[in-house]
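One chain comes next, on its own, written as structure tokens: the form predicted on its own.
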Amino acid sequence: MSKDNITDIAVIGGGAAGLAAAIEAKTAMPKAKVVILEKLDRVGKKLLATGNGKCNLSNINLSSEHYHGSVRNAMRIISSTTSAKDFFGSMGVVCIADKQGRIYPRSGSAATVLSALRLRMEELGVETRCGFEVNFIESTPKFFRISGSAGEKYPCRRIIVAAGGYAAPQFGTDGSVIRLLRSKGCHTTKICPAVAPLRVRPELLKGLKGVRAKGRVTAYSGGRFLKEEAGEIQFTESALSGICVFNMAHLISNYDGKLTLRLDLAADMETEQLAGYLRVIQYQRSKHTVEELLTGIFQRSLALWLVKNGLKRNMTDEISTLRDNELIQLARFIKAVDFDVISSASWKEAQVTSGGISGDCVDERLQLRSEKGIFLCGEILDVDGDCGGYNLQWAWSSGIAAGRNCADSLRGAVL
């Protein structure tokens, strides 16, 4: 085969991590032919949909508390590479954070990050290829070819593995890879929808749907505490939602039948001065029924659903007949309603996959160990972060780290 037939790096995936690993290794490697194959018509439709379609590039607030996974140096890869700020900032893309540390692009648009990107993949001279599903990899003694669903064939001297796990299939990324990587000799550890919805048994929720509520959920596992989280608490048919229990849903991989979640629906308050603030209702409203007793601090179908499942009480009893045990009775159900996690939701409504090819199987430089020059990033490892920018500052970081450190075993050096 001639020398000029083949790439020196072919990318696989043009998403956030393909799209920094491509960058880099050519920037890197002015010289080098760095080719994205992409599955989709075109690069980054799932970057577009992030942050709701505002791009939560990453967060202020980067410390291993927010990473879950068996990429040990996951960190140490985050910081060691550029910061999204000064990643994006290179490209023309100004960024601001908000209260919560949150960094976004000034325009609130994903479509100026993907946009900066593919300026700079130009400029650089990065090629794409779209249309082009990946389904096997095979092994020669001086290079790799890569293999299409449609027959075609793709020789290159490096691979880069970017092609993202199971979450949002919409997008593109189903786990086919992963399936293909097992044939490498990886392995992988429990897969899992994360920064997802968790479902509960819908009867528990009826009259909730569409309900939010500020609060605190608290996750156990047999009585034993795992982690709690405060925010926007959301209601729907048959699941908990919001950033406060989407970052729970990691905990599936472990926990799977064995999760509990308590809400407190009154974090503000302690339970007696809860407890008193009924009293003042019950003295203010004492010729109304039940059902208003809680009208005046929640939504009224969450005021509703609390004193019905809370007192069990009809509801055309007046409030004055309300005995001080049931009151208090009630603040302690307000501060502690549980419900077991039958699931994560589906992959659909996923946006992140816990779990991946284990962190085992890669060196500290991201190569697979069962095979040199194939590199990964991204989604595909076991790392996955809470919501806030965390999984896409990794797609920053670990495509920057493997599109360096692929370029540089080019040239026989080590990082």
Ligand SMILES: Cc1cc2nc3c(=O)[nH]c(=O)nc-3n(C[C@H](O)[C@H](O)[C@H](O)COP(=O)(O)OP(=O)(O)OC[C@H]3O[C@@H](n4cnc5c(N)ncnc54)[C@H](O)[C@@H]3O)c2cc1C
Contents of the next structure:
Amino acid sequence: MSKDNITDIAVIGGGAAGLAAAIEAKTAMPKAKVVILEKLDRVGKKLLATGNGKCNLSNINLSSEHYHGSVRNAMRIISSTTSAKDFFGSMGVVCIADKQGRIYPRSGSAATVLSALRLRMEELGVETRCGFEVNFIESTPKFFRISGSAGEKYPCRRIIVAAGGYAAPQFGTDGSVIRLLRSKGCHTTKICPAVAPLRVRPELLKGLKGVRAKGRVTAYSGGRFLKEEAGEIQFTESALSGICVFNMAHLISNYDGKLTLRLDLAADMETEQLAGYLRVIQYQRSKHTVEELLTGIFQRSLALWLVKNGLKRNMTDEISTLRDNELIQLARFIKAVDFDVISSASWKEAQVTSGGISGDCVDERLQLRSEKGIFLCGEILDVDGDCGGYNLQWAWSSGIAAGRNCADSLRGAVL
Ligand SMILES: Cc1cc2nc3c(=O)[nH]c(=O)nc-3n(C[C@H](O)[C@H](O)[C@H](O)COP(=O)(O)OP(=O)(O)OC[C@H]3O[C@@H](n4cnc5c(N)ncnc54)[C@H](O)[C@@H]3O)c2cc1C
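Could the form predicted in complex with the named molecule be given as well, to go with the form predicted on its own?
First the chain shown before, then all remaining chains and molecules of the complex.
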């Protein structure tokens, strides 16, 4: 085969990590032919849906507590690569942080981020081939041959795999390339949906569908404290949702069937303070039924649910008939409502994959140990972050690192 027919670097997957990897590789080696092979009809489709269309592309606080997984140098990669703010700043995108430290494009639009990436690829001459679903990678002594599902063959010298995980298959990610890498000797860690709602028994949530409440979520397993986070808790027909719940979902990989979420629905008050408030209400609303006991402090459906489940009373009982120990018992209940988690939500509802190709399968340059010349980046690897820009940051950083290392590995080769 003539050398002109062989692409220097083929990037599998045109998501956040693949776009960053292609840009970095081409910047590091301008003469190299860099091509993105993307299964969908356009690159960056998932990117447009991130952050509710606003693209929360990074976070000011990039500490290790927000990341989980087995890639040992993940934090070093994040701290040693160009920050997302500078990466996008160099493409003319102005970024700003909100009060929680979440970084967004100033435009408030994910399209700003995608079009900046596309413009940079155009300037550099990165090529894209959409509608190419990779289903096989063959290694020959001199090059790789990538096959597509329509039978097309694509010879290349190096490969960067950036095909994502299983989460949100509606955006092209169904784990097919993870399975392909397994057949090449890679192993995976336990895989489950992360940054996702958590399912509980639906009968426990009766009457709560659509309710949103501020509070604190604490995760326990067998009484052992695991993690806590404050924020808005959302109730659906069969699941608990909201960012503070999303951030507990990765725990399923270690505590499947043994995870309990405790909700503190009055995190801004001590139990004694809450009981004091209930005593005042008892005085003010003494002639009303217990249905009205909590309607001054919670949304009506939540107020009714708490009274029904926290007091063993008929809803028609008068508030004046409540004993003080019942008020204290209700205050304690409001501050510690327990739900056993049945499972996480479906892949379609999840934003991220917990688990993936194990960190043992790649070296510190993100190159496969079993097959030199193949580099991995993004969600396909066993790294997942909390909700708040951490996952896109990993995609940019690992993409930049894989792109640069891949280009470096070609140095000396005749291009
Ligand atoms: C609704 C939603 C909102 C999110 N919001 C945020 C947010 O605001 N902030 C944040 O940090 N994270 C967010 N995330 C998570 C973040 O989008 C992902 O972690 C990140 O996109 C992963 O990047 P990636 O490039 O590794 O994979 P992906 O972005 O998933 O890209 C992988 C690409 O590979 C392609 N592909 C897959 N298989 C093949 C194949 N066989 N052949 C060719 N191509 C293939 C896919 O079509 C896809 O384009 C969100 C996720 C979702 C679903």
